[in-house]
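Just one chain is shown here, as structure tokens, and it is the form predicted on its own.
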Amino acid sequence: MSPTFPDIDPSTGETIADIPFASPEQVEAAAADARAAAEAWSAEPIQERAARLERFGELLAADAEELGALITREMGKTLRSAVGEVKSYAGSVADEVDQVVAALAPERPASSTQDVTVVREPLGVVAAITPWNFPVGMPLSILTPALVAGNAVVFKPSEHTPLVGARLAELLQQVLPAGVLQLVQGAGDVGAELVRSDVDMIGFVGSRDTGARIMSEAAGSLKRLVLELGGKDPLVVFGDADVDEAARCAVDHSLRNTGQVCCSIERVYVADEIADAFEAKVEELARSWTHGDPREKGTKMGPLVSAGQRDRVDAQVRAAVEAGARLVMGGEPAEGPGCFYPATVLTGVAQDNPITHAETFGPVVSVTRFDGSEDEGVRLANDTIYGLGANVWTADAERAQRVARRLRAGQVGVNRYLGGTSTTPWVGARQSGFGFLGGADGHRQFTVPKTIAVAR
């Protein structure tokens, strides 16, 4: 009988299913049978594999409502939140899948002495490691335009979220030759045995360290990676900034998602001279920030995704405190069963505190005064090992603009939460990503090109 690991949930801390591990003999089964499905899928016309494809995001939509009550058991999402990340990608599809066609579409440059075309043909076999957070969205980050592009591929959801990860699989699928896309379940040994197989592409979404080790394991064989993976986002608040409009970004995008977002503020970097009622604002709007069962209505956040990354938190938290942060609200895991941890503020931490420095991926509000002036904020912002995303908040636009170009990250919000358009990419820079996804250029990374050149 086949090891297994439990899937819980974390809201009453109850074992919803026992799911089977893949054995290393099925994680190479599983790379085989797409290699030998690959060969037939690329040579389907793009326009077919893209038809297949948009079909697989109205049986997403129509899934919508049990495929987000799943996500709620499985991660603890909160049932809100879950319905709507499946219907945003499931309504974003068939965007997407005209934009990898476009992207992959071939080119012809001049040239006065031959016929040239540059064409894009798909790497094989795909590996897709995808995380708990966004069991949805994350994944089709890499699933569509893989698929579309032709490739075979070899998904490995997060072990926190199997069943909702076996359910994308199961949708695709039903759309899909046999042998296109095959599923492996499990957790780290799973995703390192898939690293190892016969795969031409490893296409992540996780932790800066699952990541180095990744590119560690797959550079003996040359094996292409785009790696989306952790940030510890700054927010720059000049002192002519809207104070409560900066706050609330602030708090809203420290405790979205339990604050289990790769993107989240984790850094806030407030001028002094504007520091008390940025501060006295912050920790009126987190108090809003209720947390309980996340299938009942007016819960904003439900629990952490497991008893390990709760624990991890609370001691990153302790840590920060013993360090000379201030605790102003929450700092203590919740009574009861579940994965449960409150709303958190901390106020004055310091630059060299644990916390500025480490991810946290938890509801926690990090606040840093600063003198001020615009070297300044932009030393303290850059002052990280990561570049996924920052904001800034000013009333001067100019200053805005050199401060954005300065922020050394892939995304950069200015008044406004970071953000961008269906059409750009997604990058980590720095350590927090190597490729990017999304945008022509993100669709592009899941081929090669081939220069055609024909004599006239």
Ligand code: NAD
Given for the second form:
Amino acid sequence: MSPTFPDIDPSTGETIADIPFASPEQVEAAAADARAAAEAWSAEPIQERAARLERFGELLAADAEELGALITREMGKTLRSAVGEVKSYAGSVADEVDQVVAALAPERPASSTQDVTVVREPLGVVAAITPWNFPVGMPLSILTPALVAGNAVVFKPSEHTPLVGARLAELLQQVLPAGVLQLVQGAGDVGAELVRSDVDMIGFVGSRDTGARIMSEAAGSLKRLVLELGGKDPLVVFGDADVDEAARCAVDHSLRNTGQVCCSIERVYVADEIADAFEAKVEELARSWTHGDPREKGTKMGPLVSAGQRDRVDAQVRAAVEAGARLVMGGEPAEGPGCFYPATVLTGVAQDNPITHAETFGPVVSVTRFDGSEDEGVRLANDTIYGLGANVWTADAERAQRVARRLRAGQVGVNRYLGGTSTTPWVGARQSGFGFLGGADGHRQFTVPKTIAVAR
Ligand code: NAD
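Okay, that's the form predicted on its own, but what's the structure of the form predicted in complex with this ligand?
Below: every chain and molecule of the assembly, starting with the one above.
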């Protein structure tokens, strides 16, 4: 019998299933089978590939309730947001497919001496290695453009959401030719094996450190990479901000998904002159974020994904308090079964406090006061290795633009949380990423351009 790993419900600590993980030989075979299927797949007209993915979108929509329940069971987010995740991604598949087709359309640059065409060809086999926090959304951000572009894919879902990954693969396999989508299950060692296998590109969403390991492993064979990594997003609140609205943004986006969002607000910088009122509002709002059974209506926060994640958050909060932060609320793991951790608010967090620099990925609002000047706000916000998102709150529109331009991040929200449209790229600046997902730039990364020049 092949070795297995336990798939654990973080709300109860119960084992849902024991999942066989792929052996090195099975990973190699999956990559070889994908390669064998890739040529015929890439030869299929892009419109036909697009139509298959659109059918998958319909299957996914029909499966939303069931798949949502499975997400909640495997990783603990509230049932409402789990079903919402499936519906939202299912609803956007057709639009995304259209955008991939448009982004990959041949170009014909003008020349008086040649007929020039630039075509975008698939790379061959793409490995998709993904996390558990949005176990439908994150895989699809790689699978959809990779497949429409004509690549075969070997997909390794997170070891925390293997059944969600398997269901996603099953739905895709219903619309794809045999072999085009391969599934391998397992944790980091299986992911590492997949990176070493005969694939042409790695599409990865996960932590910064795993991304760095993948980059170094991929260097030997110059595999293409897209790495969407972690963050330590700031919110800078200036003295002229709407205190209530800024506090609501800080709380909602520090605690959403029990804080397990790559672009969570993990650092809040508030101007001294409004800090008392702001911190009081943050506490008031955070007190309504109680945790509990994620299947029950009205629960705002489920458990953290695993005991390991709960212990990491706990250790980080304890170290923060030891380093001088004030614990306003929370800060103690909940007793009983499950990996519950309460909404936690820290104030007086110094810039050199360790929690200001390490990704927390838990339900913590961390507040630091500053002198309210633009230079200091920008300096503090940019004092990180990360650069995923950043947010700024001010009534002064010109200042908002100046600050937004100076913040080093892939996306900036002004007087709102991060935004953008379905055509804007998702990108991490600095050590939050390498490459893009989404938008024409992102879609094109699953291809290599080829210029064909014909004599006139
Ligand atoms: P992780 O890096 O631990 O794991 C991600 C995936 O990589 C999993 O499938 C894991 O099995 C695999 N893996 C682990 N070690 C590997 C190795 N050496 N080689 C190949 N694969 C390996 O991250 P996680 O805990 O699953 O997810 C949380 C992280 O993901 C956070 O840092 C979060 O910020 C980040 N994230 C980023 C985005 C984004 O868009 N930038 C989105 C969601 C999550």
